[in-house]
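The form predicted alone is given below as one chain in structure tokens.
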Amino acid sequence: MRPISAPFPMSRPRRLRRSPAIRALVRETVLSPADLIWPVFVCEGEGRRESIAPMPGVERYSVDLMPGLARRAADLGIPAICLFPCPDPALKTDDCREAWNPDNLSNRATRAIRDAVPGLAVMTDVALDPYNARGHDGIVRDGEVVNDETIEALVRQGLEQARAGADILGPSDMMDGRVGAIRRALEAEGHGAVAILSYAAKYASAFYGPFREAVGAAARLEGDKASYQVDPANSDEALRLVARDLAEGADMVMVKPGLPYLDICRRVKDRFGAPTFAYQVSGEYAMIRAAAQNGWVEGDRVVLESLIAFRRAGCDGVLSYFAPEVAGMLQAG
């Protein structure tokens, strides 16, 4: 469709941006709560409320508070809460077993937030990184992160996850036949009804390390994850990943990191037409925040204006730790 315009000053495009009534009416990209979802990090303990160095504002908190996260979230309008623990380091192990420990931290916070607030979406994550002794998203052998092992370890940690009343599992991985493993399986056990949001293509960023501290895996970290995520150099890699996970049977597609891939969220949504999400990632959150502290952005503005980016990308959804404040912000108009 090519526009039409009629030459100045019979066209005047300053009409349209005269008063904040006239700039609502043309508007092409609207952010509401409903396109946030909210990573919550839980940690042990009764009561408790942990700092994050790299991440200010943000903390891990104990399962006993997540009740009360839920209903903040319900009441902000925000549909959906993602959940990443930050478990014992005792627990972290070579085969990574307290990932399908059916009272871990993540399944635990999981039922409490679905016995406080039914109504309010729970998605996990489905990766082994919190719990390897390697800090890799998968089983490490001899060095290499193994795929069809990880597969099966992760096909486990997806099923207790289902069980726990998850709504929405986000394979985090990048092993190859995940999705589709995972996907059987929760047909097979009578969870066809809960969805998977592939993290479809994630790439190898080094926008990680904040998150990487929260969850307690960048000290154990043994080399990078160049191995089994995204070359940021690629995006046609990018669409041939999504177009598989899709065949698999996600649902949900995401994009991560966010604003360095906004183009990928572009072309996955025009390809494929499928809710595609995307992650404003923890270095993403701490060079915001970071400036903002400092003086030297708006905080509020650049904060609306990169998730406003996501929506004019073609993303469905955000997650995002300035979810809650944003959301805050939207409701006050």
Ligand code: PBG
Contents of the next structure:
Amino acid sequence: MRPISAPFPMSRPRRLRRSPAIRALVRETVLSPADLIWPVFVCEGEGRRESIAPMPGVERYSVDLMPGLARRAADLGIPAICLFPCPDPALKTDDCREAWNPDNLSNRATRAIRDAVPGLAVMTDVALDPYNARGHDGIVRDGEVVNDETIEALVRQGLEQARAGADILGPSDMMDGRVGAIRRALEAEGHGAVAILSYAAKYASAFYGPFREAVGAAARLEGDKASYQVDPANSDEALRLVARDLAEGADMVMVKPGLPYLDICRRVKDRFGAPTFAYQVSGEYAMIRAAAQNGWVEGDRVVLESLIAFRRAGCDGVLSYFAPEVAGMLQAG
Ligand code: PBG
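Show the form predicted together with this ligand, please, because up to now only the form predicted alone has appeared in this conversation.
Entire complex below, previous chain first.
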């Protein structure tokens, strides 16, 4: 694209910035509640809401509160909720078996939402970390996160999530070959309509810190996740991973974290044209929230600006802890 413009003063770009009406006419991207996926933390108990210290304004909710949250999402025009369980620590084991318990926290929450608001899409996390005594996304043997054995566990976990009624599976584990294995298992069991939103380019990021507190994995984690998550210095590698996951049957792909990786979002969208999502992760949320609470930035404006940036960078949608707040702002106009 090579726009032609006359020299000054025949061209005055400010003409198109003169009034809200003219700015609205030429605006290139829009953010709508339909672009948002709301990540929700689930805890044990009843009528229970727990605050999360590094994420002010975000809480964990017990399963019985899921229908209320689902109705809120639907009323706000948010199409999907993404569930992250924070199970009883006593259920964390080395083999991570709670991950494929049909009645685990995540599967109970899925059914609760399914029954209450059938039209809302439920996305689930396919990864072992909430159930792993060692805090890793994969099974640990002799200090190593083992790939192929983890895939078998992920397939069992993903199948139970589909049986519970999940619409979208989100493998966030970064093992090699997991998308194809999950896709084949879904097809074989008659869950061909269940979508996979692959965390294709998931970086080994320090921005996940508050999340690990939220799901109770922080204290357990031995070492770091650099042997399976992507080096933040790499960009071409992200494209290879997206290509691989699409070839294995992913329907949508994700880049994670969000704002520090907008260059990756743009490259992925330009190269593949697939439905592309970004995750504005817990550390990004915490930074914006903390600055806003201190009065150092205008919270509402910064939140909206941060989210329109994802749309501008080519993302079709964003997972954001700000989802309900932002949808409310957008509805209010
Ligand atoms: C782990 C998982 C993580 C997040 C989503 N799924 C953390 C990690 O990889 O350690 C991070 C989300 C966030 O920080 O908001 N399966």
